[in-house]
Amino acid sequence: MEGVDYLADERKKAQFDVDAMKIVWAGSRHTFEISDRISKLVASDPAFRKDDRTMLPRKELFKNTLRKATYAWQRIIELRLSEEEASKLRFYVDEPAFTDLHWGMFVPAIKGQGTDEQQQKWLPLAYKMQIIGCYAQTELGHGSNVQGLETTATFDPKTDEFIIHSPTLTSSKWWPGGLGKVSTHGVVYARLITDGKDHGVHGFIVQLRNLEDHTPLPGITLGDIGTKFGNGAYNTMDNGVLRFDNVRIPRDQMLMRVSQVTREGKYKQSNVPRQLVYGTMVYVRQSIVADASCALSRAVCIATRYSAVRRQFGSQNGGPETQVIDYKTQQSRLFPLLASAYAFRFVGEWLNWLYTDVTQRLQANDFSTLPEVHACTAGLKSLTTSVTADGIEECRKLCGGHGYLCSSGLPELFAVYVPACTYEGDNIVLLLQVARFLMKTASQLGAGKQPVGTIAYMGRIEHLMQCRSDVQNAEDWLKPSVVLEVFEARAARMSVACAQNLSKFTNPEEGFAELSADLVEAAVAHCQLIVVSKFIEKLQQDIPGKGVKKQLEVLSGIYYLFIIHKYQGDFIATSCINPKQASLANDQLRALYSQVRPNAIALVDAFNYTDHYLGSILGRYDGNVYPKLYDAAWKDPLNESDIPDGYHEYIRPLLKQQLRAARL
């Protein structure tokens, strides 16, 4: 039945002000109002329809994305949207497209690494989309190891030009989004060579296509790298391959904010510190953490609503069966993911503050916090994207068989999201970078150097190596000071244990390679501590709205107690807690699941996602799942006729025992 809210009874159970929670989730009333208005604008426009995406052949799918991206740009101009509103519009259109890389990587690279003159030349063209750019760094043979890139940019002093060249097959640029079919320009990363000397990897603006007819320029070979995981998913994006055959560009197209090549071919550093490049990296990683909370919250919203709609087993005297969400096995898998979505939201907010702080410090030539900021952003990118990718797949399983249908939205969401574990730094490689920072911090503790920021707890190492948790009953686990000390002690002890084991090796690099699995675990412990501490810090703020803070306290408890339960081996092995205390943590966790249960639907309503954005029949706001699933099945192209193509050639000869007549 249309117009009936099948989840109305669930919504009546809420013990908090949902509208107030919507503002907490959005970050501010201003952001909420923009998101709400733009998401409804997109949802109500049939040009942004996406329910047929998984059924389109690749060429049609790609052309449809070009149409949507161009139409979105037209709407941005017509409605005179601000930069913030335009960014939200692209977000709610919810389709990977060349514009993501243009605005998300190409423009920031020129802003971060171009001189004032270069910015004045290139940014107006990019802002008007008179040129479309991509970010050509990754190669066929090298991804994470940027210093290993093979593309060369050799300066020719005779002509005042760089010669961009791909010397090997593995030096082909491979993966940049927007490169394959759309981009007219790229920021290309290549080894700078002057007078036979290699100065390492630098960025260059290179025109790739003719601006009149879009053909590749002489010496440039480029195309799409082929179909990727999923049905629609990332196949809306033209991830590309690019090869250069001695392509010449003017010298002033090297991005020269930090280092320069003079007319005579001399390589020199500018007076702008190299560290400024870190600002862009912090910005990109902060946005990836924010995206993790969005993707995880979408999956959790779908799984929570469907778990309340779906009934299975437990019928008493012919009454209704039990809602799936009432089973503890469902709650113990679903509610920690709900808590994680909120936790990642708040750590993302804090990273936004950190980005502002770092930018101000860099402008004042204060680089003191950079190593800690680098480690912290690398670790949080790794932790949040790994948990989110696994969490989306868990939500699909929580929806049973129907979760496997593309119309559930979950297979597509997973396929679109999962590359986040690899791009902008492979997650394990990033954790090893965090581990290096932890080992360096541990080695300097005796030298009187005080650790800062998220690593400040290591300054209390003597206390943390000796303290024992004094938890005596389950409720003690609700005290923030108790929880923080346990998480700090575990992280510190795991780092110190790795540092002690490393010191036994005569060659530190050999030791690092041998102990890398342990080092990754220590890095995860450190990153989990950051997320827990930022969630607890959020709860120390004034949070308006009836019952809102109480719900966030329950979610924060679920977040950290679930980690203690899942990683209790770490906590017990490092003697931070004893087995009895681990058992009490689990008792308290179960009690918190019961407290979340009546509020679960309202907590996912607070994400304020339209049905269009969710893209899921199972996650519909009104819970009217079964009729809509049934209707959707008949829209599949396979159901256009009762008798399938191929019946006369294959099925009929098989049934009639006339295989010789079959056109095999």
The other form holds:
Number of protein chains: 2
Amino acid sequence: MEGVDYLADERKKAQFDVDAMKIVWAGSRHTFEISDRISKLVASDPAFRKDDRTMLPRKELFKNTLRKATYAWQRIIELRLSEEEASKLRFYVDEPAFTDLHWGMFVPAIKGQGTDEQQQKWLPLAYKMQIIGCYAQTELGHGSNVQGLETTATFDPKTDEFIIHSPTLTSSKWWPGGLGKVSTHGVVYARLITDGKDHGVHGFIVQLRNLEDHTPLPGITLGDIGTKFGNGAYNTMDNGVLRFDNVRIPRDQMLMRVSQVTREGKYKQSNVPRQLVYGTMVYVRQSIVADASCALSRAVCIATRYSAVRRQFGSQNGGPETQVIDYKTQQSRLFPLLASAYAFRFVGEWLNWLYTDVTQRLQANDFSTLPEVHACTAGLKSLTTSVTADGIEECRKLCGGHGYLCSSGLPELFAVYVPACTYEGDNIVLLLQVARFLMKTASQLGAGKQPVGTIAYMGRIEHLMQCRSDVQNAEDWLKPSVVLEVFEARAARMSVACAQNLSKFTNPEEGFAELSADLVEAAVAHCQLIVVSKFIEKLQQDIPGKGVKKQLEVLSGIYYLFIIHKYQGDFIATSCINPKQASLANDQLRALYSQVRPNAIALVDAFNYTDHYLGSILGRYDGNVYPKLYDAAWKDPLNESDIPDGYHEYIRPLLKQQLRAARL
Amino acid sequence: MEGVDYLADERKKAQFDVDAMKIVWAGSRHTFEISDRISKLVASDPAFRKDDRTMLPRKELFKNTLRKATYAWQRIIELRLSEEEASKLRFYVDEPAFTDLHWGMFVPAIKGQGTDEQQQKWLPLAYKMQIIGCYAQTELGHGSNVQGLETTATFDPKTDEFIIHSPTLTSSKWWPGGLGKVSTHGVVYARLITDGKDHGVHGFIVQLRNLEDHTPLPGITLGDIGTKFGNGAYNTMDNGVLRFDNVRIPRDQMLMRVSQVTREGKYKQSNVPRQLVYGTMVYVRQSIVADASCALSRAVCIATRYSAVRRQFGSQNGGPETQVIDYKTQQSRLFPLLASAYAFRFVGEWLNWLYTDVTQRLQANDFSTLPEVHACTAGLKSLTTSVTADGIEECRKLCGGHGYLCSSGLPELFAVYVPACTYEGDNIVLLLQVARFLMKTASQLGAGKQPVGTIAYMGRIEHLMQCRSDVQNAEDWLKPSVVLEVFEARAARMSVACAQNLSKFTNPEEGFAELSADLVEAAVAHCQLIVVSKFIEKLQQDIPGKGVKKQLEVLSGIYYLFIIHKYQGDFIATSCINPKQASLANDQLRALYSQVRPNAIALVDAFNYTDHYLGSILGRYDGNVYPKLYDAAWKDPLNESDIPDGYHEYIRPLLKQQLRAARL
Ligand SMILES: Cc1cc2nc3c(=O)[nH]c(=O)nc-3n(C[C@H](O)[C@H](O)[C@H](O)COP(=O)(O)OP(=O)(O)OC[C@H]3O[C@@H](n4cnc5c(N)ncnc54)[C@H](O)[C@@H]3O)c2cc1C
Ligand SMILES: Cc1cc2nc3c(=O)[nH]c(=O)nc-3n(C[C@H](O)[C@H](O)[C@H](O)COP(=O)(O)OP(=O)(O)OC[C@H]3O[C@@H](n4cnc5c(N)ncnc54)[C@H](O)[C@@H]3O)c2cc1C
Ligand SMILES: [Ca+2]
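After the form predicted alone, can we look at the form predicted together with another copy of the chain?
Time for the whole complex; same chain goes first.
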């Protein structure tokens, strides 16, 4: 059976150069080559197998993750991988582990918030993993509202120490990944108190476990917070609980880059501007958007391949039945997600550029773009993670019953992905921040302040408030300028409508609270505009490869026309388009589905995912679904014996009507 | 801590009689009393504990389910429970088990499709559980397309037997619940072949396992199909795989109520009309809609209570922070789901009546309402299960980070619920059936055929095509007649638009395929109208209890206004309402959120769910969330030791830089 390719015919239909598209997807030839090499390295190493992950009980699962994570580290050292390669390797190992938080949060927190001295002391230890760190911010009682954290760090001038303490049950640290069982250290956020005065939340490096025997240090209670959503999934991570009973740490373990406590216990700001911390935030959110495109493309790849393999109904004269990918309902659910995966990829690429831009500006003490950057990254994080979470589940449903099996890979992908909607800012809380920015921008328009960057369109408010789309036939919807104008007009008008309604309230905060659901809708419209405009900008670049640009044009069309169709209420109610134009958009959308259909398999091949990374029998590259599904079933622990455990105690007495006698 | 009620203040705010609402929710005082008594019986019996369910490895989980299911049966016998009580008991045990399929599918299949003789032979065995049965229809290759099943049942006139055979890999039975490890018998669907002629798919009673030692009978391969979505969840069920290698069964095990094979191998129809089988279908779908209201109300109960307990931001002068239920964004996500739970409850109640009505008509050989009943039950199954699946996940997100813990109950509820969107008819396939019915109705309008039942409104098509809503202020949206008219007009216009577009195709089947995504939208509009109209009908009844009717009016308003807002594109594009009216609907919706707010906790209390049934720390009746979350964490297997398994092999060598030496 090896060597078959049930999707070969599908691959032949492609009207573009898949290899060229792979480079576009990866972002550059360099990134493509690294991804390709490292993903194959991981896929071919049996130590990284993950096909039993959803069957392992928690303790075995967790131990296995410890094995993989340390083995990955060993390989990174042995193969002398670059930082970029190392991070790709962790990515393709595809198993949440303490190393994610160590590299992704602990190290950046020290880099961003530590003084040069502190960095010199702690970073080498962290880089060599002689200590393992986590990021301990959230508590049982406070997540979104970081300023409400209750853990205290009280300076004791007598001993030159901070006393870290958990004064209430709700102040228990709760959720930090890697904290429960592995981390030796944490960046712990606590209210700084000097001389009885509360200076708000600051970060502290706190040792949690004895480096010799791993026992929690005196005064410290540590544990795992329990099982989370899904089989395998995020249960490979020891999200932890942590309590302090008056634990003392030296003064120099407060992260003092921005504010400091002197030997005498005086609290002061350093001359480093606070705004510098935003660099890290942009970086983290940019990587979340990139991850969204990965997770969504992975689900789409599985559902697309399986939709080409799966046949149901419509056999004529005993011939084969219809591939379900040929049903327009299937296409109307699947192809917008395929298009979204590409859209998120490109907006993520752009965010990467934005990060560089912001970093340079910060270094030059230019903070002018920060509010716009903050709003845009918050909004894109929210939009892309929400669409991705829903999209994965839609892909699972697109696979019918078989999508419900763990061997489809989709249940685990969903379960491991969904917290992205909650961590690094709850998606609704983030959209409210975007809305605040929009309202501020709107209110300053009269004052002659010219909005820049992603909000620049608001500078053309007069035009946008009165323009009408002149679309007259379906093809008109393929013109980027037409599309940008309606997206801009819709976003602008929704913002202005909110601003006008807000102005009717005497207390603006009350108004904001009362209208917050509408404000969130305006924020979404703004964010969708950003994604659409970055997709269109991408297409204005030179894109090599036969037919590649054409495919991307089709995908961008599907992306924006799907939004116009789904949100037609916004567009029509604000008179940006009329019902006839909405209907033409829908006609054009349907036409684009037909255009993308022959290219669908090649478009998901372009993600260049190994079968190992996909982790899905339904999504196998070769389409050899049924025999492999059948074989996989027998590996379930329940199939270890024909007669199940419990037969003699429960089933037999039931059948034999001896229930009353049986011990239950 | 026992005896606290952190939600007491919330309960005091209620403006209606909760006990009276409990009766309304239950449907009758009789049903309330049974539910109340049985749910408490289950909750107080430690044998039914389920708080460790999400932590058990598959084999232990499954064995534990066998224990509970047989113990439940024993209690049913000991307590001499009525059929109604027994089914409530299984419901409140809240753990998918082989008994669900035995009682829910195997027994009804024999009742519906077996001759009197067959019923006399098999039903007593099944009623006493001397045999355990499953419903074996779906195969690896065919689910939705039942007519495409490949298993064969070839009549052998020499021996008067059928030979049941699995000719291909894809013909393996795949998915039937209870099949893998427990069932002794199955109703197996196979292509009937007599004398070389294929008569299509028929049902057969087939013994699968030896009743003495439970081994599979000769020629039969049986197993579990593997782990499914989520922890605990549906993994308590042994969805199975089954292959036949020329297995012989006596001729009288074909279910012969409707069609028969004679001793000579002649195939003939009996004089029992085929349509009789629709009775069972209506029954099953009605119960799925009722289940949707249960699952959704359960998730809503958890999210509502937790939203009142959870406080985040907005503390003024050191006072308590804002309960997150007071944020309008939270309300705009939560309250429509609360309203939907009630809406689905009442439409389920009405379906129950419809089932009785259909049964009576079938007995009187009146098949006239069947097409309408079929479309309406298919559509309501699809609509309610889709909204419920999404709604459960939304409730999980509404609980922030803590919703991601299994101890919140929501991950498991989601995972166990979602297949309802797929089984008993994939939701999209069902909506396409509804759409066919709508198109047929539309095409016959000219011919003077008067549509009846839920499609009767199409009889007023001329009015509906040209009416305009006369809503002028927000309160106008509270008038049922106004609302019904816009829902009817929208549904009618969407159907008519589809019909007009269809008529442009020379081949109607091609047109239907091409426009199927739009047809699905028209079907959804029709189904939403049904739910809205049944909610409004309910309110025309006399509903006793202080303030109860008023609350239901508010909920019905939220239900339909939320739809008008979310689907405003449909309503505006079809000119049923104008943008100004849409905006008034949104204003009124916001006003209703404020009205429901003080009653929210009482409205979920009215579901009368025990803490056992809810299975959620976040949803506890007493609101005592934090201490209980904290305590529950320590029960995770990972917390059995401070130092995790794998520390010595993996973490220590890592920290001590001895990785290369370590065995990995
Ligand atoms: C898998 C996972 C991993 C995590 N890893 C870490 C980690 O490593 N380190 C760490 O410190 N933390 C971690 N967290 C915690 C995470 O950062 C928080 O859960 C997140 O910030 C959300 O906060 P919350 O749980 O308090 O939600 P809440 O704020 O309680 O949200 C509950 C509801 O209230 C709403 N809400 C809250 N405030 C407002 C408002 N002002 N206006 C309107 N609505 C509002 C929300 O929209 C939501 O619907 C992790 C969480 C998860 C799930
Ligand atoms: C938990 C669970 C329990 C089950 N229990 C049982 C049981 O006890 N007994 C039993 O016999 N079966 C059982 N099943 C099987 C179940 O009935 C099928 O999975 C269901 O009928 C869906 O069929 P499918 O899997 O073939 O989906 P498919 O038909 O393969 O669906 C795949 C995709 O194709 C689309 N599609 C299919 N046909 C069309 C069309 N004509 N037009 C447009 N789109 C189309 C669907 O919308 C879907 O997106 C169970 C399944 C599950 C998940
Ligand atoms: Ca114009």
